[in-house]
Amino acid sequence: MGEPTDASTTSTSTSTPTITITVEFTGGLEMLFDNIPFHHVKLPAKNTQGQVVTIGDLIPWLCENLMKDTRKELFVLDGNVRPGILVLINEADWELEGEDKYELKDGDNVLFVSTLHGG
């Protein structure tokens, strides 16, 4: 496996507030994020609302900053992540968490697996 990549933020500026978390890919899910299983993210602690920055603002984060591969319908649908794809929240399942409503903190693992796989 390769080293962890780190991305943020083009807008960040240095007087705002942000979160560090790791976002890492299995299943398969690694292709569509250019064969590179573990992300170091930094994100803006408020969303554009001024909200703490949930799953939800993650996820289109992810489909618009890290993603290489163009068949984003292969993690989303709908908006949403992809039935079949496990979303595990510092080893816990995100739907004990309060799935995309998760409000993310500096530190914090999330893990999206996939359990599709061809025949």
The other form holds:
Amino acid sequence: MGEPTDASTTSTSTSTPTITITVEFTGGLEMLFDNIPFHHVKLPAKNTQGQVVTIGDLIPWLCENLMKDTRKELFVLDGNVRPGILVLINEADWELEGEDKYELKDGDNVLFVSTLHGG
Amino acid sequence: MPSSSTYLAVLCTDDACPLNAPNAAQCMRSPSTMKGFANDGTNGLSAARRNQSTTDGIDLSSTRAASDHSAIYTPAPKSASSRYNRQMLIPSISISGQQHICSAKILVIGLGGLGSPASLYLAGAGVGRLGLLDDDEVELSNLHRQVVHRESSVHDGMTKVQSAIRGCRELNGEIELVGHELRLDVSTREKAEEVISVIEQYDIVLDCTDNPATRYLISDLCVVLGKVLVSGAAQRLEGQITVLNYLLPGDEGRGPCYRCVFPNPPSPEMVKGCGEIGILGPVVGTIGTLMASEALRLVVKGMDEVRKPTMLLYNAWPADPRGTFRSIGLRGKRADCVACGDVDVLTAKPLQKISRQEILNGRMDYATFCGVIRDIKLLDKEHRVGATQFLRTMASNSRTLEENEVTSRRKWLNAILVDTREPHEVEMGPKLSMAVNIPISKILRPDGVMEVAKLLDDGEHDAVVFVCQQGNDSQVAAKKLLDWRTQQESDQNRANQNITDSQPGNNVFVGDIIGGYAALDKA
Ligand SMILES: [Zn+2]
Ligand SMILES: [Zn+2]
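Form predicted in complex with the partner chain structure, per the form predicted alone context:
What follows is the whole complex; the chain from before opens it.
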């Protein structure tokens, strides 16, 4: 387990407003992200279409910018988060928050929980 | 034993006590009352069994026979100072809570790392009927975490059910322990009937199993049979626990179920057992203990206590110490859940709701639903090397080999051997002396394959053979190297450049050892 990391988009210029959120991975998902479970992530506040950045925008962003493993399919399948992975926004299931349409705010915490099976 | 005289104040039961007994510890006549837990002179251990005035295993009779002043004085009930006294002192349990516990019927499915502490604590708490279900035998590698079993269970070749019954019986001889040596298999009507008839005998089910297929099956059975499900899981240093299919307020029925939370199973590649990825004993023990605690809460507070669906996450070694425990809010019941959803919503989709009848008809195929990890086949036959063949060839002087053997194996005789297991797996596993360790996690990173290609820079090798534990990762690695080579070639053809040193050309054999170290071990 390493220290929290800082990641930001390379395209971020001083004029583009950004938000900083925390992204966490548990249940073994951290293995796909350099074994680091806790990340500070700086994102442009608007997506490429000029709309407020959503969780739906975050997921491909994570694949491209934060994921170290090449096995993207272990995190994303057909554009969606893989079955067996819970997505929590500020510790509540994202389905309570509008799923991928949830608009990210500065300071949000996004937690990805992989189901465990051992016993 | 208690040292508090306040607690002991009711214990003296000897009418002839010269001290007139404010405290049994001071009793001159019956010092034996100090030895046991009970105050009825029976030493407590089987008070409830011997006493005919038992209701649901709880003794409500008075601590002594009616006496002259019985009109105005009622001694404490015997049960208050029974073996369960310490949990009955908790105001929200008290006598009525203990009565509920003593009449509860709880089934523990899976007597491993979760089921061990769960069954021990439930037995200790006095659960009236405790069902113990498993189809496995105790092994030495279980003992670091499966605390209900003993070394002697391994030596005597006991089943987990036999061993767990012994462990729970030694802890509490007063409860009913029912063993079910049974595999949770509903593939035929006969098997499904047996499984259903077992689960029907209980009110609460603890899922202490270790694979997704069984977890979906248990959840579906709990839904169709109307049982509350306490679901726990753990691996490595993390655990999760949630209560499912509990009664919702009003006439909302029950929910959510396991399928509401996880409508689709995880990919089989992501599912690995404790035998592969490891588990720390206290971590799985913590979750199993929490499961017992949740079951007792349900028994005492009722199955319909209004709650929001939550899941408790436990991380034994978190990056942030505040993250050891965290509770996350789960979504509620899914209207279109095929197990617990709304019939009208499902019919409109159209989907058929899972029913008891459908399970009985053997129509539910959980193994197919969850997928099975089959041995992957990424490489063609000519890229694969047999384990026996490899060991025999490498161990022998090439002069002792038949000429035709040398010819057929020439392509990999001068190979670099790359072991793709993770370092800790190499440390704990068998080794090949000539192997270079480049873990699969490294090879799968962007440019990770360069690490392998670099090994060929010395020009002394004309082949790369990968080896891993089972022969799956080795194929993944070999495929990656082959794909990379193809890519490089096409890039270079386009750029019309010369082949660089660190690029394995077509003359370099790339392959793997079939079945990995598991096969080498048997070769
Ligand atoms: Zn006395
Ligand atoms: Zn459901």
